[in-house]
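A single chain, nothing else alongside it, follows as structure tokens in the form predicted alone.
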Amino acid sequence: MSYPSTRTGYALGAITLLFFGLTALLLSNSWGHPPARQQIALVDKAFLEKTPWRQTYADLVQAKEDMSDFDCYGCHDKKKPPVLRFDAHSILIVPEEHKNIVMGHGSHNRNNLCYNCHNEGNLETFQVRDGHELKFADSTQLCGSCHGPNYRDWEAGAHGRINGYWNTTLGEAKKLACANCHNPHAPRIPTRNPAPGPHALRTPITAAHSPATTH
């Protein structure tokens, strides 16, 4: 039976002590603590909001809201279309009864005319350029009668938004109407700040920790 030499025993003992020493150093964090992880701010929930900005006529009907504001002939005479009035600069004067409406359809005043969309012969419908009437619930088709390229993009899903599920076996996919985002009387959407880009999830390299460079 052979035994390891004394020199080999010393070597194994030294290696064992070295491993124990390194373990103690690691457990005691003798080399300092790593830099604290950068706190990542959460995205503003407004960027994740999927509730439409506006409700359309069809939305109000479905929600069984009070529709008395759409009863035009509760005030107007069916036999006499309302007379439109303009100021000295040919700008439409919005009647006091409709003072909540701000006209701003386009970059000029030629589109700020009620009867471009509303049917003067039947105030409870819309009229398009070819003369046929549309119900209030069909406002998107009215928009498409003038804004053809946007309407085609909307039909294809490139313009506007769809709420719900891409996989319709999991639930409903509802395409929003033009009036869910655009105010028909002033359709320009207010400017919004873009959502922040993706976070790298790592501490950025500062000048103090950047590798040395040579010139």
Given for the second form:
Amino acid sequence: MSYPSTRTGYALGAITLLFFGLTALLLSNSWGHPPARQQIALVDKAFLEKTPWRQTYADLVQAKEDMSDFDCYGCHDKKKPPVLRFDAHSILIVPEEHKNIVMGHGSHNRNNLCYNCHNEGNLETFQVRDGHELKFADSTQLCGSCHGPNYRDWEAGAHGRINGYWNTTLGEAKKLACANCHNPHAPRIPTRNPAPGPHALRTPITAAHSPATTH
Ligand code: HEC
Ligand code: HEC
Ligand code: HEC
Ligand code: HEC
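Rather than the form predicted alone that you just supplied, could I have the structure of the form predicted together with ligand HEC?
Below, the chain from earlier opens the complete complex, with every other chain and molecule after it.
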């Protein structure tokens, strides 16, 4: 009867001693400290910015901004559409009065002619390839008339961005217009720095110790 309880006593005693030993080793810091975690760099605020890069005609109207740039017939004559002029190398000359416009749509002047988009018959509208007119507020449809694949992707939500709410009972889900991001006259988007990658929880393995580089 007493034999097994003595063995249990010994075993418990040994385990207790073992734990005291482990505590001592731990306190004496025999294994050293794990390497300090890297400081987590905060994400550049620019990456979290949701304000669209540009205001479209529709945004300007809504914000009651100065619309004089769009008042074509404040300067032009309704009966005389402005004539496009070219230099000796057949490059379109943008007149002084429109010097805020720098044309650069596509490489090799592919789409710089004003009347590819603006309507000479009524400057205050756009014209699309099939001949019908569009209002200034419908510039996205104008872009879509030439950029079918991008327009299709935009409609599906794969190109561009949606601001606002996924749950439309909480608020509006607003699809940005092409002209919120692209300047119609020079639509190329300059190269940007990529956003930082996710922060590794562990200290990254250095190349010298990485198993992938040892064989
Ligand atoms: C502040 C006055 C002013 C306003 C506003 C204005 N224009 Fe002009 N625009 C001019 C002048 C001046 C010229 C050069 C003379 C000409 O061709 O009639 C010109 C030239 C043009 C040309 C010919 C460009 C070229 O490269 O030869 C086009 C196209 C044009 N304007 C379209 C428009 C459209 C579209 C609007 C409205 C969205 C507009 N303009 C608003 C003053 C203006
Ligand atoms: C009349 C047809 C036409 C319309 C309308 C049009 N584009 Fe383009 N776009 C082109 C052509 C042509 C190119 C040049 C393709 C190339 O160089 O390979 C181009 C190129 C581009 C590029 C590539 C960048 C660059 O400059 O090469 C972007 C971005 C772009 N367009 C955006 C737009 C947006 C936004 C709109 C509406 C405001 C628009 N386009 C309207 C014909 C059009
Ligand atoms: C690829 C199509 C396209 C071409 C080509 C184009 N425009 Fe435009 N333009 C637009 C669109 C789209 C807007 C209005 C976009 C918005 O909502 O802000 C606009 C706006 C304007 C405006 C009023 C706002 C501003 O930027 O001053 C003027 C003036 C103008 N265009 C003149 C011209 C002239 C002049 C040319 C030729 C030198 C030209 N555009 C060529 C698409 C085009
Ligand atoms: C939220 C901003 C945003 C909106 C809205 C947007 N784009 Fe873009 N688009 C971009 C960016 C950013 C790039 C450049 C991608 C890169 O550098 O690889 C681009 C690239 C492009 C290109 C260059 C070729 C390509 O496919 O990469 C075209 C053409 C274009 N967009 C057309 C459009 C049209 C047409 C619309 C509207 C139907 C539109 N975009 C709406 C941001 C936008």
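Just so it is clear, the structure is predicted and the values come from calculations on it, not from any experiment. Here, rigid core means the biggest group of C-alpha atoms that superpose within 1.5 Å across both forms. Residue numbers count along the first chain shown, from 1.
S.K.: Fitting the rigid core first, would the Cα of T191 be found 2 Å or more away between these two forms?
M.R.: No.
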